[in-house]
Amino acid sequence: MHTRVLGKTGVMVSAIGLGAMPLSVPDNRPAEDQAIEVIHHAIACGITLIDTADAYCLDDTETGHNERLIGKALRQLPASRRDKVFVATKGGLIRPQRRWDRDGSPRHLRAACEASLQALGVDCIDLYQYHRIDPAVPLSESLGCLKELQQQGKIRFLGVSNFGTADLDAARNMADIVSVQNEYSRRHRLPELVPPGQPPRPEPDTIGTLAYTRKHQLAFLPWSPLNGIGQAKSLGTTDAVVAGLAAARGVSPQQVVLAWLLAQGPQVIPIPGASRKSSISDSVKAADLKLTAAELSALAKI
C-alpha cells in the first residue's frame, strides 16, 4: 500500500483509509464478529488509517458503538501490528432518537473525548476531529476545549470536519489544525470549485477547500468518496465516464473514482466506507492505479 503524509505532521498513513461508519449504522449493519473481521482484513490489506466517530451508532443509547468495535478489533492484534494503525475519531454530533444533532459545547466535547478514549482503549487519540460546527456555540469555545485536551495529552492531532474556507481560516488561528474531512465525490464536487468573490453561502459550503488544503498543507479526507452508503455499487451504471474508463482498464468503477481522488493532490486521502471484506480488497487496488492525463481530463468535466 502506498502511503501519504498526514498534513504537516510527518506521520505516514495508507493512501486509502477505511471509513468504519457502515459497520455501525442501521442499513445492513453486520454482526460484531463480522465487523471485526472486516477491520482485521483492512489492516491485512495494508490500510493503516481508520476513521470513526462516537456518533456512528443507531442512536444515543449506544454512543461509541463504532469506536468500541475498532478498539476491540485492535486489541486482538499483536502490538507490532496494532501500533501501526492510526485511528481518527470525531466528536460534536449526538444521536437522540436517531437524529443527527450538534453539541459543540466544551462540556459535551470533554465528556465525548473521555468516552472515546475509553471506547478505543487508548490513552491518547491519534486524530480528534470536530465533527460539525454547532452554531449555538462560538467556535473559539469548541476548539479551545479541544486544544486544552490536546495540551493534556489526550489528543495527539486536531482536525475538523464539514468546514468551509472561512471556517478553516478561523480554526487555524485558534489551534494547530492538521486535517479537514469534507464530502467529496463524483456527485459532490464543491471542494474542487473556485470560491466565488462574494460572501459565503449558507453552510455546508465547502467550495474551494481542496485548493485550500493544498495551499496550507492540510490533509484532505474525502468522506463518502464513492457517493455515499449504498451508492458505490451503482457507479458503473450512473457515471458513464467512470464506467467507460473502468471497462477500458479492466478495473472496477470504484477503483477509477478513488484513483481520480488520489490524483487531486498529495494531501488527499480517501476513506471509503466498507462493511464487506471484498469491498476493501477492491478499494486498496486504487492506490496502484495511475490515470493518464487524458483520463483525468475526461473525469474533470462536471
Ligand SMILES: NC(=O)c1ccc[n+]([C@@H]2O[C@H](COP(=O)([O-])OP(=O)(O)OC[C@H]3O[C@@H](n4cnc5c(N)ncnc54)[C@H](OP(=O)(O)O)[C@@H]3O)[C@@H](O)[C@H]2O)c1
The other form holds:
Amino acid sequence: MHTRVLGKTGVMVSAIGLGAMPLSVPDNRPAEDQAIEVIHHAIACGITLIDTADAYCLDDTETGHNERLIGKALRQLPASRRDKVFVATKGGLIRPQRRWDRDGSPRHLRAACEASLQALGVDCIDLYQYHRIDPAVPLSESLGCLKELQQQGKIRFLGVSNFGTADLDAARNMADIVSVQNEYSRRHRLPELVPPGQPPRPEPDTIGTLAYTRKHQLAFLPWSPLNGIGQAKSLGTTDAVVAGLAAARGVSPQQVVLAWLLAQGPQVIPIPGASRKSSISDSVKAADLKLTAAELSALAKI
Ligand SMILES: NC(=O)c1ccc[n+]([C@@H]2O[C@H](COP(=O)([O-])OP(=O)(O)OC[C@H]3O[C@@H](n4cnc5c(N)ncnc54)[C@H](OP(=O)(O)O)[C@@H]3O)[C@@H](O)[C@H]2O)c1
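Having seen the form predicted on its own, I'd like the form predicted in complex with this ligand now, please.
Okay, now the whole complex, with that chain kicking things off.
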C-alpha cells in the first residue's frame, strides 16, 4: 500500500484509511466478532490509519462503542503490527436519544478524552480531532482545553473536523493543528470549489479548504468519500462519468472515486467507511490506480 505523510507530522500512514463508523452506527452494524474481523482485515490489507470517534455508537448509552471495538481488535494483534496502526479519534459530539448534538465545553472535552483513552486502551491518542465547532463555546476554550491535554501527554497530534478556512485560521493561531477532516466526495465538492478569500457562508462552510490544507501543509481527510453509507453502493448508477471510467478500466466505481480524491493533492487521505471485508479489499486497490490527465479532467466537471 502506498503511504502518505500526515500533514507536517512526519508520520506515514496508508494512502487509504479505514472509516470505522459503519461498524457502530444503526442499520446493519455487524456483530462484535465480525466487526473485529473487519478491522483485522483492514490492517492485513495494509491500512495503517483508522478513523473513529467517541460518538460512533447507537446513542449515549454506549458512547465509545467504536473506539472499544478498535481497542479490542488492536490488542489482539502482536505489538509489532499494532504499533504500526495510527488511530484518529474525535470528541465534541454527544448522542442523546440518537441525536448528534455538540458539546465543546472544556469540561466535556476533558472527560471525553479520558474516556477515549480508556476505550482505546492507550496512554496517548495518536490524533484527537475536535469533531465540530460548538457555537455555544468560544473556540479558544475548546482548543485551549485540547492543547492542555496535549501538553499533559494524552494527545500526540491535534486535528479538527468540519472547519472552514476562517475557523482554520483562528484554530491555527491557538494550537498546532495537523489535519482537517471535512466532507468531500463526488456529491459534496465544496472544499475544492473556490479558493479561500470568499465571504464566509453559513456553517458548514468548507469552501476552499482543499487548497488551504495544501498551502499550510495540513492533512485533509475527506469524510464520506463514497457519498456516505446510504449511497456508496450506487455510485456506479448515480455518477455516469465514474461508471464509464470504471467500466473502461475494469475497476469498481468506488476505486475510481478514491483514486480521484487521491489525485486532488498529496495531503489528501480518504477514509472510506466499511462494515464488510470485501469493501476494504476493493477500496485499497485505489491506492495503485493512477488516473490519466484526460480521466481527471472528465471527473473535474461538476
Ligand atoms: N467528521 C465527521 O463529521 C464525519 C462524518 C461522517 C463520517 N466520518 C468518517 O468518515 C468515514 C467514511 O464516511 P462514511 O462511512 O459515512 O461514508 P462512505 O465512506 O462514503 O461510505 C461508506 C460505505 O461505503 C461502502 N463501501 C466502502 N468501500 C466500498 C467499495 N469498495 N465498494 C462498495 N462499497 C464500499 C461501505 O459498505 P459496507 O458497509 O457494506 O462495507 C460503507 O457502508 C466514516 O466511517 C467516519 O470515520 C466523519
